[in-house]
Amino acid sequence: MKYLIDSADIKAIEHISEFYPIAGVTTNPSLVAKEKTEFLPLIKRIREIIGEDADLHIQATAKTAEGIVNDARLLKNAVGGSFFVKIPINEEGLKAASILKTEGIGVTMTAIFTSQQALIAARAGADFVAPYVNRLDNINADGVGTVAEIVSLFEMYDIDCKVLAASFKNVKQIADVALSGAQTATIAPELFKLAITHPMTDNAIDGFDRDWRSVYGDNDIGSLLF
């Protein structure tokens, strides 16, 4: 499973990109608005940080198919590289996805809550579908189970569309969607460090350090080899 950063926070994106093996960035209108800054310089800076080859998913805000298609064209031109326009699933969004498919512009159908929505979005030409895991859990549904259903349907019908699992509140949800077969997951910056943290790991590192210092003091390997 590939990992993406779900954020428009430049400092967070810089940090995660430096230390973690990320495949790209996803944003949405809420995340962008949270930054309270000019839109175009923001998305251009994100592209600069992650590079041309990393996936950048930016959501259209137009309501009609024609408007969404126009948003997608303009966004693609603005940020270049590997780009996917995010489109909430509805009739206008499906129409836009079909048009953009013929133009070669990538589409991520978002706000997915059922496997049937995902299947229809994929048939309309979406490259990714983004089911909201934690939001499903919050209404006493099964977020991870829905991801697994979507993965199964795509395999059953040999559909070339990937699952971009989204909306996480804890590391277990992330681990479970990986086990369900989701190809990608987009994660808030604060969850990345939690995903690699374990008290036994900390104990092991402390033990290595303690044993080394008992013999070599504050000298590191570099100082002992030269």
Second form
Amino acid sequence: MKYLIDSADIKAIEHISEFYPIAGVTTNPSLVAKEKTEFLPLIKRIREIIGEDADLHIQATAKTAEGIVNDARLLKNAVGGSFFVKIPINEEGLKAASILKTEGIGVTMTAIFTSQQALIAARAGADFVAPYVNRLDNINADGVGTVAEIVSLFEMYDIDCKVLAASFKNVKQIADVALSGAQTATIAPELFKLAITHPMTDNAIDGFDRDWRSVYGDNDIGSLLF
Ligand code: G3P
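Any chance you could show the form predicted together with ligand G3P after that form predicted on its own?
Following is the full complex, with the preceding chain placed first.
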């Protein structure tokens, strides 16, 4: 499973991109609005940080198929590189996805809550579908189970559409979608640190440091190799 950053916070994207192996960034209108800043410089800066080869998923805000297609063309033109327009699933969105498929513009169908929505989105030509794991868990549904169903359906019918699992509130959900076979997951910045943190790891590092210093003091390896 590859990891993407689910954020429009420039400082957070800079930090995560510097330290973690990320495949791209996803945003949505809520995440962008939270930044309370000019839209175009924001998305251009995100592209600058992650580079042309990383996937950048930005959501259209138009409500009609024609409007969504127009948003997608303009967004692709603005950010270049590996770009996917996010489109919430509904009839207009499906129509837009089919049109964009013929134009070679990448599509991520989002706000997915059922496996049937995912299958239909994939048939319409979506490159990714984004099921919302935590929002499903919040209503006593099975977020990870829904992701697993989608992965199975795509395998069963040999469909070339990837799962971009989204909406996480804890590392257990991320670990479980990885085991379900989801190809990608988009994660809020704060969850990256949690995913790599373990008290036994900190303990091991402290032990290595203590033992080393007991013999070599402040000399690091670099200073002992001349
Ligand atoms: O892009 C979709 C994702 O950001 C939704 O996450 O945390 O708002 O449920 P959340």
